[in-house]
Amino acid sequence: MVKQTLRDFFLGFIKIHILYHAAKEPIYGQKFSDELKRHGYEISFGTLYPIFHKLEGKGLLISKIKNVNGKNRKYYTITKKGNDVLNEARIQAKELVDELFEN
């Protein structure tokens, strides 16, 4: 129960991440899942995929389908709505964040 209700907590905080990276450079599910496990999180493509694809239904990213290697790829980029989300974001974020380590 531990698990899965960090689990819960982090999502909005990957929605973030995934913002955040996608910022700074074009990102795809496979170089985003590897992010992610560089950070110590384990999540499924069919818990990734779904998040980029709201994302982009809230005009947070936009996709582009680029043909690498002879496979297409689709990479995901920050829109101007996005960055302003992630802006306010990161100030809320900050502001829970030092609240928790106050003492």
Contents of the next structure:
There are 2 protein chains.
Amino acid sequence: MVKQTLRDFFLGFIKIHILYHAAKEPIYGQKFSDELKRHGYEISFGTLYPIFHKLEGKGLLISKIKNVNGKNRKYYTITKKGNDVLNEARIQAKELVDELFEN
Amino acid sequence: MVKQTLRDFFLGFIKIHILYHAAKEPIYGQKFSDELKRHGYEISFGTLYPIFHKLEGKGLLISKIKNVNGKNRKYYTITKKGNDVLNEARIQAKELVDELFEN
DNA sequence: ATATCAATATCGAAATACGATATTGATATA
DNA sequence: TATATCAATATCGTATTTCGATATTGATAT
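Starting from the form predicted on its own, produce the coordinates for the form predicted in complex with another copy of the chain.
What follows is the entire complex, opening with the chain shown before.
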């Protein structure tokens, strides 16, 4: 119950993290999901993949299929536009969090 | 377009801020909306009011109608449970933002 | 051939978000 | 007494998002 509430709060944040990680190195769905889980966040593949598609559709990510050990992975990398959005999001996110610690 | 993307990213965050402000003092929809706007965030009343209802339904907020200058306002205050969720959210939010600034 | 396996894609149902419109209820005006 | 006004809240219909479950892909191993 509370867990569901927190997921709701942070789903947007997870989207920012997709951009953040895709800015550091190419990422793919399965692994991103695993790493989220390691940090205590779970997100259904039925939610995650459409998010990737949407971010690519908006031109923030670009994908490239690569075969690794006989498995096809779709690697996403950030675009110039994605980087601009990420930087803006980073600034806003910091402001919002800082405010949570005022008083 | 980018603006819509950023709103999507931050809607969950706005929900945390509702708890945060309701922890400081009783808040009501119209004024919360105005203050968000002052800070550059816009949220439709068709979105905002159901969020208040939902947070109250989950027992994180409690409301009380008060007549001020002949206008009825519904003031929301945080509950004990809401405070617990807020504290957890605050911690998680900080971790997530800090990570955005690593590297 | 076909079974297996990591990975991605998509489905239908439920929930959420949106902008627009309706409702509320107290006061002011006629 | 009616009714106009106004801030504030509520709700409506449509579109979009989220979810868990199921299907598909495609290369390799059996």
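The structure displayed is predicted, hence computed values, not measured ones. Here, rigid core means the biggest group of C-alpha atoms that superpose within 1.5 Å across both forms. Residue numbers count along the first chain shown, from 1.
Student: For V97, is the C-alpha shift between these two forms 2 Å or more after core superposition?
Tutor: No: V97 shifts by under 2 Å between these two forms.
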